[in-house]
Amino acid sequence: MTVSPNPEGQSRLIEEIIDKGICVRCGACVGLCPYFHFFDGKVVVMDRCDADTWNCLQLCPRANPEGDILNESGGIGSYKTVTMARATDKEIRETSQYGGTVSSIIISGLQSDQIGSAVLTDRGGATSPEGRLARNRKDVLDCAGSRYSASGSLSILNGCIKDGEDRIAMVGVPCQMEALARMRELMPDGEERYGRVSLKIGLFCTWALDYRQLDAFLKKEGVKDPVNKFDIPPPPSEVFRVQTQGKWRDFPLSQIRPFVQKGCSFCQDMTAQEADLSVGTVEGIEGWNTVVLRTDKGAEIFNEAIEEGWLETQAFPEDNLEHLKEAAQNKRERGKKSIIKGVRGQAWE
């Protein structure tokens, strides 16, 4: 998954990713390089770097797409089992987007000392959502819910590693899980950096929105108050829901899709295949999460949350599993087609 060594790594990242508008704002380069900063939904270049390294380029999930063909295990990648789960705690369920499974796992892991801290995404406010380090239940619940826009939260992980944190749980979307996988290949300390992350929880993602474009649109439409929650109900609704002060307002998805990040079109991964476990909604069954258990670590901490009474589970319907695989495979094929069509130009030839 690595990019060939190049002493002009930062220049190439700027010219071929950022300037071309295909940066997905994952935050992998921020904090790794002192000259990148995440502000208000955008990666900002503070100064040019003359270091003879290319780590920022190696981490970027939009670099070298031709070399990143994902495995073909049923569209959702390798897994041990797929199940449904939801929080048993009423406050967690009411605060979370759907079933509260991610919040429950993180709170369980913090209280049992399986993890020391967790990198999550806050709700934003005057600026875009950003990464946040959570150490307790309140921190976790303050970050509950879906954002639908990039948060640059890997920048917080880079800062935690630099500060000596370990046993970190990272919650992120597929491109962020891919950047984490690339981290292992960094020289000279990739394995050590990667080893600080004890749990990777991936979130299902079809696409993410450009925060600045979305924010400008909502203000134009009269949405002035802070947004508490976003939601996209399952098809055939075709609406984007925005909650402010407890009230929902619906917009046609056709008005929102133009704000999808350009870089998302190259993504082949809907279910975060590089994670220890992946979590999404359950189509047609309100208040429950789909949980894809992928690794021994993911299964261990998930089962501990059940044993400690944080989660309850049900069997995952076979029809839902087939539909999930189909949807994931469709996204994979769309990503491949975007790459093959050469939408990115000739940057990587």
Ligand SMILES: Cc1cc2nc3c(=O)[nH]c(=O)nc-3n(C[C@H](O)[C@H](O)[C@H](O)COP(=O)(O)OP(=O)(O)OC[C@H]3O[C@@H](n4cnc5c(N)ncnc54)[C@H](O)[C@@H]3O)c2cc1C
Given for the second form:
Amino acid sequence: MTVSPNPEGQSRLIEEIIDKGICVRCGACVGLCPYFHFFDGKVVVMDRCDADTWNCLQLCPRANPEGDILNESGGIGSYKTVTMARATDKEIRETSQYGGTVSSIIISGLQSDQIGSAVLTDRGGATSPEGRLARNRKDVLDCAGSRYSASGSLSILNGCIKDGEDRIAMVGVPCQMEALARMRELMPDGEERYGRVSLKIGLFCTWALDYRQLDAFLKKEGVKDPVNKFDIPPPPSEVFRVQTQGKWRDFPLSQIRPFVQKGCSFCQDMTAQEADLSVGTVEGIEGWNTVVLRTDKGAEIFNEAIEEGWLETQAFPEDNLEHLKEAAQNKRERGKKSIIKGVRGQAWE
Amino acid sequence: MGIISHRSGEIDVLLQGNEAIARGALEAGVLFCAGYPGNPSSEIIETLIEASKELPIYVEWSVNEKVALEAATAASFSGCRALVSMKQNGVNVISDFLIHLTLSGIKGGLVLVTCDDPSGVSSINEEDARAFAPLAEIPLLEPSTPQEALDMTRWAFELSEQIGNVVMVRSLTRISHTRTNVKINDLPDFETTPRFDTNAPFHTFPVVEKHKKRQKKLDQAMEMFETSSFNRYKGPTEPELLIIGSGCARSYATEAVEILGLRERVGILHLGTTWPLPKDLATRHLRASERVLFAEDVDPFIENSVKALAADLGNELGTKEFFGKASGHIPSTGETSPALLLEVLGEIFHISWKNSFYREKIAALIGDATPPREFGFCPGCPHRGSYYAIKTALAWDDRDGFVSGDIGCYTLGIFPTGFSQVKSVHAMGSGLGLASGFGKLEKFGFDQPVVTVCGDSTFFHSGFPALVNAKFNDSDILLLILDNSATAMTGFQPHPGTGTNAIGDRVEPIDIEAVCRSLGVDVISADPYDTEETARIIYDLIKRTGPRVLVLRRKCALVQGREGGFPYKMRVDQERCKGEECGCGRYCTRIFRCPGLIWDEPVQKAKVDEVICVGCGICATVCPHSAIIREEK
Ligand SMILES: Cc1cc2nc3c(=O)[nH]c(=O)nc-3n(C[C@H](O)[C@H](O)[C@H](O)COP(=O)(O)OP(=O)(O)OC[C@H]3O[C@@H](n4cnc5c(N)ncnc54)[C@H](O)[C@@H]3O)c2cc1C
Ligand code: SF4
Ligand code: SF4
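Which structure goes with the form predicted together with the ligand, now that we have seen the form predicted on its own?
Below, the chain from earlier opens the complete complex, with every other chain and molecule after it.
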């Protein structure tokens, strides 16, 4: 990934990213200082900072769009193998999103002590889902399943690095993986911080929703109980599914799309190419995950989970791989177009 | 026995202006005194409270100024002498009743004292309450020294009874708070038994007849003013310049005339009875001089009435040259000063004087003993915590919310000490009324959250009707009652929620929460020191609709300081403090701004000022790097 440092501080982040509404709530800029909070689905400015050294703008995956265009790789980025996996544990399979691969790897890593803790995303309650530091199986299961709104969970990573936490696994969407790479290269103590993260699991992602808009919509539609599970089945289904008290309600995707975060339209990465391994659904095969193994570290911890009996695998169908690469490439093209339009037009909207 | 209640007089005692006013009322045999606290007037009632321990009089802090006047009027209707006191804003509050009352007239002498605060030194406005004297058609007396304050107050009761109407006495901050030797007189016997004569009712009908009668009373007063010893002239018989002045400005003019050596050329007409203007007296002096300067604080009050007179007598008097507010010589905002009068007289007489005269005099007296200070909450003040929580909740909400403020220490929320959260402040209780209006704008697309804050005393004063209005009209109002168990700003006077009244009797405290609940308004309470939890509660309340009340309860830091102090000893771990660096940017001293936290220049880190810090501990939760450490004392 090409990363170029940015010379200005908080004001620019506020003016160019937050005020323009293109923040994707990754949380990279939160938890390092008192000036930003992630709260109820949003990254908000608490006060104006006047420090003349800064990190926030450097870390922001949205703040350097020209740099991103230079990104050399295509499709799903570089990888070792792509395979199909699912949990063997019944409870994990029932509570997780698809095959429970992510939860299984984390639980396996915690039990074999490969990792000490993991930054996951909780289910929310009075306020939006947000990052949470998980240390055991129960914590992991409490966080299983996908919330299709951004959780700013890098703020929790920042917080626990500050508290001295080590051997952390980070589970996040592609922009969060990108922010981690930026942290490593651009923060003065980037290598040291990066060293504390011993595993990066990326989730496939087409877009995420603005929590506050989604929440208001669901409330208006009479969805009052806490949502146990969301799902966006692969095309051509075109529905957004919401499960409360065991019952599913389907909304046409066209009703939900207006809540897609503006900043997601500039994103070129569907499969989290900066992660150690990336996990998504498998189109057409229910209950399984697509797993893209990218680094030695990723492959090692994945294989260990298989050896320990947490995961079972199957070969990934050739057609699916072609289709996945095509979908990922399409996202790149869309993102590039938006960036060029935005930057050349001097307007992000 | 306190000097104020000293029965036999004819001695000189050191008195503050407000004490002199209180003594004047006692010498007139006042029986009923009421008021609402407010600088610079509070010491009048406070002095009378002390006196009530030894003398058979009744004194109360009323719930607001209007009720104070109404309560005092009852004594007057029953034939007893009564006094009400307030600051200038209070006169606005009483004006409705006052303008009706002066139509019906009164019986026992009823004196209204207003202490005006030019420049708004301790006020939310600058206002000349004298304007109410012509509006209500009542006589007005203006002392210029504590001695006059005493003498005029005493005489005001007589005048009031003679004409059968309210008499207004206007003091100023610099008179009310000046201490000087004052000659006191004997106290009377205080022997009146109140009785309301049912054959002589008090009301405003027939309206026009009563209005005529009210004006007759004024004429009567004017006649007495013509020969009043409160009006004095000093100077040559035909001065080159006639100064007509009242109050402090008159004293400053006298001083300026002395300093510039103009005694032989300038005459000063010192007016003590300023409304209605004693016409014959004024005419006599106008005849003697071609040029007139007006010296008075705030409005061109004397100036306008003298000019009106000069216009009426234009044929006889010819044209005069007037210097005053209209000519721009005396500003009509801000208080006057000796230096100002020196400047104006210097200009008129082309005398140059040393501009730095007073500054040098002050510097010689106090040196640089008073460092510059910005408006700020005290260390340990619960309002700092409250506003920090409000700021946090409004930032989380992120829809450009704001605070509709009110009157009390917490008005300082307009400044950085309250994180500049307050975006509107006007009269007592008005923050609630405004909020009740903002709370009805949603259907037109208004989506900014509005939080209104109000102290307990202000709530009882006039906030309550606005809350009733919000309930009645189902307005989306979020009221934060900042309950610090004191009327701290004006000096800890009791109010209906404190459990004692002015004279120290135990009374059942009125529970604000119970009052709100009885209106059917949801009430919860929180601790302003627990800023995080309080912010969450506020955030949650913002999202709800209808009238909601959150009571933020913590004792005023000054009260807490007296009652056992605070639990912590604070220090900054400078190893952990990040100072100017990214990750902090001097957050505690630049944003949180408790005066207990200071910047340690040599090491470029924060530190605790142990003299100032009281040890409330709030800041420990504010430091992003846990560098502010609290240890149990
Ligand atoms: C916003 C979003 C969009 C996605 N879009 C696609 C897509 O277009 N195509 C596709 O194939 N897959 C997508 N996924 C991934 C998919 O939903 C599953 O998370 C993934 O397949 C892993 O499945 P699993 O059964 O292993 O999950 P689980 O074992 O249930 O684990 C999921 C993990 O994700 C974490 N998580 C939940 N919500 C978030 C969040 N908002 N941000 C960060 N972490 C979170 C949970 O804490 C949990 O640890 C998306 C996920 C998210 C969060
Ligand atoms: S995209 Fe991430 S780094 Fe950028 S402003 Fe939003 S939360 Fe901060
Ligand atoms: S403890 Fe902190 S907030 Fe409280 S008075 Fe001391 S410095 Fe101020």
